[in-house]
Amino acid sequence: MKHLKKINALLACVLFAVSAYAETVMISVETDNVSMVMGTDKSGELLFYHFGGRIADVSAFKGFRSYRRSDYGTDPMAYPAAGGRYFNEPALAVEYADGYGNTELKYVSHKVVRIDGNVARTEIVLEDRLTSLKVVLVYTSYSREDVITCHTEILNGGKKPVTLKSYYSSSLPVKADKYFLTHFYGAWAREMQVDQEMLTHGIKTIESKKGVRTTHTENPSFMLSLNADGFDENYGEVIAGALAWSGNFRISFQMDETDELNVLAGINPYASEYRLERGKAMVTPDMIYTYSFAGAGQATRNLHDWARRYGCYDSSVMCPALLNSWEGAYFDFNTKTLTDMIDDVKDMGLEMFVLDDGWFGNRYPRNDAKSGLGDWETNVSKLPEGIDYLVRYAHDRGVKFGIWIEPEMVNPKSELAARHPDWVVKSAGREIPQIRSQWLLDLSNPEVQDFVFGVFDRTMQMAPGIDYIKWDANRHVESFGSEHIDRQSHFFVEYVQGFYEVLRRIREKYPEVIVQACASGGGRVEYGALKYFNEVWTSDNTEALSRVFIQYGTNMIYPACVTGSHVSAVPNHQTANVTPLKFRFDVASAGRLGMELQPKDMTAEEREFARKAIASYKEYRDLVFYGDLYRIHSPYGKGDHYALMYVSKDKRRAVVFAYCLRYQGRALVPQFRLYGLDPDMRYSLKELNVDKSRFWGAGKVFDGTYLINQGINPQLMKVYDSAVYYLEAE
């Protein structure tokens, strides 16, 4: 409801009203370095003209003539129709009451709302004269920033309902001659994997269906390199795109036979057909996009901005360093198992302990993954002193305390899946598939919304003073259905939607919370979910050689204070490999610390180095948390090195990490040169946590223009051979 008030009171106070589309009008939507341009032709439609470097007086586009032929279709539209003249993939498809299908969207008026001295929104009326359907596109322009985000309000404003068969966020048209791709797909513990590709004539689809846990085998996001043949971290100009939806997505890039692309994003249409009543209206969620006129690494520093100030909850909270207990316990544990662990966060410097799954349960106790989820009780066979007890013994010794929950999920067995099997997602008459032992709830149900909400809420009222909740969820969307809702089809919607309400609800009540949003490791990494989520679980696999890839395509579009990154015991747990700690260490601290593994089966001379790398992280974490991050070299290529660096907003400060993944042999030294540096100071420069140094210029001060044009080559020439260099401006 609140949606078409908005609607209906923008429309009720138009500006730039146009009569009979006599006189052609222009729309920029502009950030200090870039300008998006629109404008009316002679019959009413919004075509899109530009979107990349700044243009100053748009006038100039009045009258453009692109030289299209007639028979090739419409030129670009910024919100193209199924129907009229439109033949490629439409952002927008409607069915209407009489069976027809046809969308012919004029211009009706805009307007433009400064929000601050940074932020502005645009908001252009759109109408089907002949339906009286209406849409809104919606432009919120971040100055400093460069990045544009887009979304659009869907209006019946006719007699009859209408059903929605796709409804996009924002359609970009570019025009360049080469289009080169770089998206992002894996699977559970091997999340975030680069894959790139030329953009050939066709549509390239990234998309996912499963509902629930999306973002593990694609994410929604990528960066697009014009007019080049590869991707490139410091030239030439690039578009990056971020999808804020936490359900089923879909991104489409088509280039058409005048060798244009369209890109489309948003809700994927999958069995998500939406009726829309008369009078109601349907809002998508942001896509975000920037342009960098200096490569893929601007693109990454752009979004990050954004990110840290507007697109993450709260991200001026530092989370703390952290040892969890999942890889260090498991199931198996009691109140002394944890108390134990607790001193050894305080003995190593950590400063916080999150227990993790097994705690609840007590007619259906959880001491594996077959029982008990759902029955959000103390297990007092477990910790018969309770979890107060536990979070008193933490803050005494000055340690937060968190605690893990799944309350979207249900075990079968399980008081409440006997209590409410009306709560469960499943499609009438067929047998309901289990993933991990478990069902899902049902969250386009306000009951069970309200009982997900109460999960949280008696979670943190069991002891005063929780500082943090790890919220797991892991399993997808199978054999989808609802009895709560009358049309199937609204299912992955409107489960959606009641996930952010709850989540809504939680930060109404618990703004300070620290809270993780964690899928089975990198299941809902995307900028939905931090709207409400301080940062993301980044991967089950914790295993250091993996994780250098996965957080680096991670990072490559969500900042490095959001990505929970841990140190793992050895064999590690998922992948058998064996690290040497220090690798462990160097490449956890490239993203919010954390330890996954039990103290007490550490020596005393890795213990005493946990501390020193701690220490250390803590007088640098604030360059990982907030500064611009360098891709310095990619572990795809040549050499099998990878280097990344932090720099402070005033260049004064930077943290340099630089790992080697392969046996080199004797004869290959890599060259990190540190772009991002100031060429006019001059940098100390010493090499954290080792006795001896891997660089020949340890603890020398170095001229910027040297550390920029020349570089460092430290000995990295052995597979799991690391170094992490902290400089200072003199």
Ligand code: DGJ
Given for the second form:
Amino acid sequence: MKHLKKINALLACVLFAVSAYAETVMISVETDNVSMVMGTDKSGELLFYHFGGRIADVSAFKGFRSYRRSDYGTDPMAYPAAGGRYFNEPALAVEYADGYGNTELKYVSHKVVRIDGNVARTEIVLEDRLTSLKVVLVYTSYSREDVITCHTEILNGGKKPVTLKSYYSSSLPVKADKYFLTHFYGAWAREMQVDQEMLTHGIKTIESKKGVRTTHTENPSFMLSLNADGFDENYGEVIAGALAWSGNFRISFQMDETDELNVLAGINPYASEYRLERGKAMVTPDMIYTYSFAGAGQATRNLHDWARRYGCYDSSVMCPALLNSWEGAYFDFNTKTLTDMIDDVKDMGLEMFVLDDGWFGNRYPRNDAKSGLGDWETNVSKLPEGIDYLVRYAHDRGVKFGIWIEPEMVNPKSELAARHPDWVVKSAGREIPQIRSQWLLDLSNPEVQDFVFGVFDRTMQMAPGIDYIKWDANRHVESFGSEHIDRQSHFFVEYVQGFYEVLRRIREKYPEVIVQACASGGGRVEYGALKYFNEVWTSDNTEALSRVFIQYGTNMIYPACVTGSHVSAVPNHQTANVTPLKFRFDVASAGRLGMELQPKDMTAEEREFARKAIASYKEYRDLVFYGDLYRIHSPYGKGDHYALMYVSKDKRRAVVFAYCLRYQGRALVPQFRLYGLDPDMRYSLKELNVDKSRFWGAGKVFDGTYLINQGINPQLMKVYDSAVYYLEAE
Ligand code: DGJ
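Switching conditions: you have the form predicted on its own, so give me the form predicted together with the named molecule.
Following is the full complex, with the preceding chain placed first.
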């Protein structure tokens, strides 16, 4: 971030600024292949003309007429406010001190700031002349990635306070014949299931009101296929969007009487009216958009490229392959259990050991989920030698060490709860509901922010060189409220702002430690958290068949380098399903690989297989982390197979994962066309982790055109058959 600011200061070059709208002003936000075009009308309103393929000369829009009735509503506006003649869902709704709710934003000026060769920021100032409320629309364009992010800065320039009733980050008008929406729904342990529908007139909304841990049910992201009746990986125009916010969100799609669609995205207005004092500003979170002309696959690749470069915390660090203690030991361990696990890490070729829940609390020992949260001292009866002993034990063996914390939470049965009942999120006079026997600490309170920062800080100080922190959060907000703030409707927003402030301080002091956002699995899978966290715990469901669907959905928006993915024991602890070890490895290796079981329970053959699979993963994992993802066959598709591949940027190397999810009979043999390869290259193809290959062509060299146009037909016929192929250009 600092680095960016510096470049900004050095390179900032204001290209132009205009401050009158007597003449039409055209504004184009551009990437290599995409233009977003806005312009003023005669009254000074900022209209939104275009988001799509690049338009070289936007002056062509001067004099543009939509031929709609001009005395009835308006043409699409760049940031529609409630009032005036606008009758759709507004991006901004303000109540002024006199009780009126009309806002009419008019163009004042704009400027373009070039950050570097790839990034430019366009700031457009709008104002309501009667009330002096200003809105700055901030668009940041990332040329190579074809990504444009948008947020707003709303400033009360009037003399009296105003109340913001809704304050979305962006409003995006889209014009097509048809709109096919793909979004992600689910629940704990079943996150990111794909939900698809054709949009019709009216409003479709995806949202969360859970306050914290907001992404189990809906994810603040989507894909919109234009002029299409369905979803296509490789063809057609697709807009993908994702909101960078860790609190309540709302994304709505309104198709109106003109058959245009307006997409509003931002903080959920639910219970969040925000009072802006005179001279104060509200900065909304970034909404990230990309536009693809080559189907959903390209939209994904654009987002992944952007995320790895700009959206996620230091994606250049490859999170090590790890063993996590949770499903192997739960709360039941002592020093010997853990040092044995560290030895097993070393033996199997893994690189890091992560000590999960259960290591702390003395007066109220953390021997189950009912006590101890908040009391972050090492439990001396379980671990008398201390954490520093374990860290040294690991480091002496060349194994990295990570540890679990859940710093925003407190068990009622803890010393912290007795000391600080005032720190708990609650609605005065009402019962404080528990989830998993715990309460939530109120991060809108700076004292709590200091405490939470301190938990992280002291954990890091327990031993030199802790390499990884797993930050958990196992409940959401219920009966919301804060003893600290005056305006309860500020709570949801100020909680998230407090969370970010703590993370900012942590990153200032600990820029290098790898931090995972775990929130009962996939509760914090969004780009707001990923600005500070290196990765997410994709789901508490470690069962490989479930993971196929969870990872398919998650990786549509978020790159594989951030999705932790573990091999666990069978019968699986969540679903009781039994899958072969190879299938479990082949699914987990398509993300950031880890294991989460008691290695002592593995047979000698299983261990041997694990060693091989981990060694081969290390050979190709740079492709999984940094390659281009091509989804070859959807797990929701016909044939009950799933296949995907990652291709290096120079197209010289690729890894293909293929799975059979249900019994096929002997008739349905899959044919996987390996899009993403170079037709002009020749590739050697080998199958990994098997003695006998499932594909007749393993070991041969193929022409790129064959692999792209004919593809491979591995024998994956029985349920949970799976294969991994590695391709390298000659
Ligand atoms: C929920 C997490 O998602 C699990 O991985 C584990 O860390 C437990 N919490 C520990 O309580």
